[in-house]
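Below, in structure tokens: the form predicted alone, a single chain.
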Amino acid sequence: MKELKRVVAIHDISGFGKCSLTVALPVISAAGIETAVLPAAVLSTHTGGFTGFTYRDLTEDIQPIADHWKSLGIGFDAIYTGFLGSFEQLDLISRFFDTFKTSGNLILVDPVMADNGELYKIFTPEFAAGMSRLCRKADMIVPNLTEAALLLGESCKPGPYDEKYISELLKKLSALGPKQVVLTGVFFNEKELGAAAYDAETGEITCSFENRVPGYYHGTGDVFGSALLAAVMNGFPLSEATGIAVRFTASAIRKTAAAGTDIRFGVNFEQSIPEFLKDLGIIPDIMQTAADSNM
């Protein structure tokens, strides 16, 4: 039996509506990794489509978190962290990768602030610029394309791409520190959407691409990252976890549609566990055990 892995997960979390802690706590989990959590805040659905919910600010909760696991010499083999809703809290994840960052551990952003070509209206240029110099403490960033032009301080330019722009745009992120970038919505034509992932220490770029499904779909940021993140914890060198990533994303999307759920609600990835699992090696793996255990 191998050493169980362990993640802290830092998003908000809402009560209905698959993103965020929603989604990275199953998936996560169901990749046979610990899942801990650190919620920046609640609230009664997510923001995208829905009106008059619920939301309860965390931000004075993260630092007697991050202490009482610090007494307690609690450690994570990886932390990853979505959306930050606030100065104040890139501030807090800052000081938390300081006390919880070791030689051997993983630190993974998703710098949530934008998307289509436009910052969320909530946020200000001087808190992409934030979210930029977090990212400069990173290992793994996975910005999409519109977050990924932010971080950099330049335009957003619309698709297609070309594979010169795609490559520089990740050479450029990684200049700012993080050894391996991801980023999501890249498309060479109107059919294909995937990602395009790189790192730094081997050189290699490579893409990942399935069929485009037409549509705007809720959550499916946080189903890829939580993916990813799973697949490298798992083993996978970076290219592969990226190409695992996109086919569980694109699947659960492809689930949604044919279903006709309601795009408010999320993607319905639940449905796509099995195939993830069997991508990542871990369906065989329990079978073949018990096997062993009825011999």
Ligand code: PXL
The other form holds:
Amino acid sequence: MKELKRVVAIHDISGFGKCSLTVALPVISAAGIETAVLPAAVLSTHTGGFTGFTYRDLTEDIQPIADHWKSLGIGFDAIYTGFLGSFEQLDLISRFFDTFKTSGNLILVDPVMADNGELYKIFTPEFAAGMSRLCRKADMIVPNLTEAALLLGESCKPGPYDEKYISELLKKLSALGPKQVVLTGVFFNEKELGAAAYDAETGEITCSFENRVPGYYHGTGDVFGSALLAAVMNGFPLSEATGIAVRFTASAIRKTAAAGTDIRFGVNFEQSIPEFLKDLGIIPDIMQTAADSNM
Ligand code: PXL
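Having displayed the form predicted alone, please output the structure of the form predicted together with the named molecule.
In what comes next, the whole complex appears, and the chain from above leads the way.
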């Protein structure tokens, strides 16, 4: 048996409202990848749509945690960052990258800071500029269209988009530094929604779409990013990993919509895990059939 691949996920923990670490840990682990966590902050809920949430900033813990891991000789096949808890954390995470980057590992930055044309209320334009600097050190980034515009210092365009706009955006984002860029929230018509992936080494651009489910569901960026990384760590090329992540996220959204769950609570990714593992080739069809018949 080969040794497990190991990822470190650096995001907040929102105790309620599935997103960030409460998504990354189960999704990546289920895909057979060891997942260490470095919590950037602890909140009672995520900040999208809830009021009165508690917020414990863990900025001061980041360097001691990194130092301890370094002293133990721990390494990672991938470093995956998402929501960060303060402006100062951008520098600390940049140092973390310097410490734990190797020639063979992957730095995936999800520049979580905005959606639907707006910066999340807790972040400032300075944070967006700092996030853009952090993205320069990444091998792969996974922004949504609002974040992409902010990273480039451009104004955010409403969709539907066309292929020219998306391919130019992908190439400009890659020119910041990351060789691989996956853009989420891409749509060319009102019926379908998905993601576009660019690999600067091959020059290949591919899109993956699923039927759009009306409404805005929280935490889907984290479901997508975690599934994308899990697929890449399982050896899938970027284009196929993007398709797997789009299918998993859409499946979780469909289940949540069908149940009529409060959209702030996060999506039902848990019951889409059997399909996801089948897509990854980890469980055979026969187990999928058994899982389907239990639904
Ligand atoms: O899913 C992104 C996210 C992660 N963590 C926290 C958030 C959000 C989005 O609002 O508030 C705390």
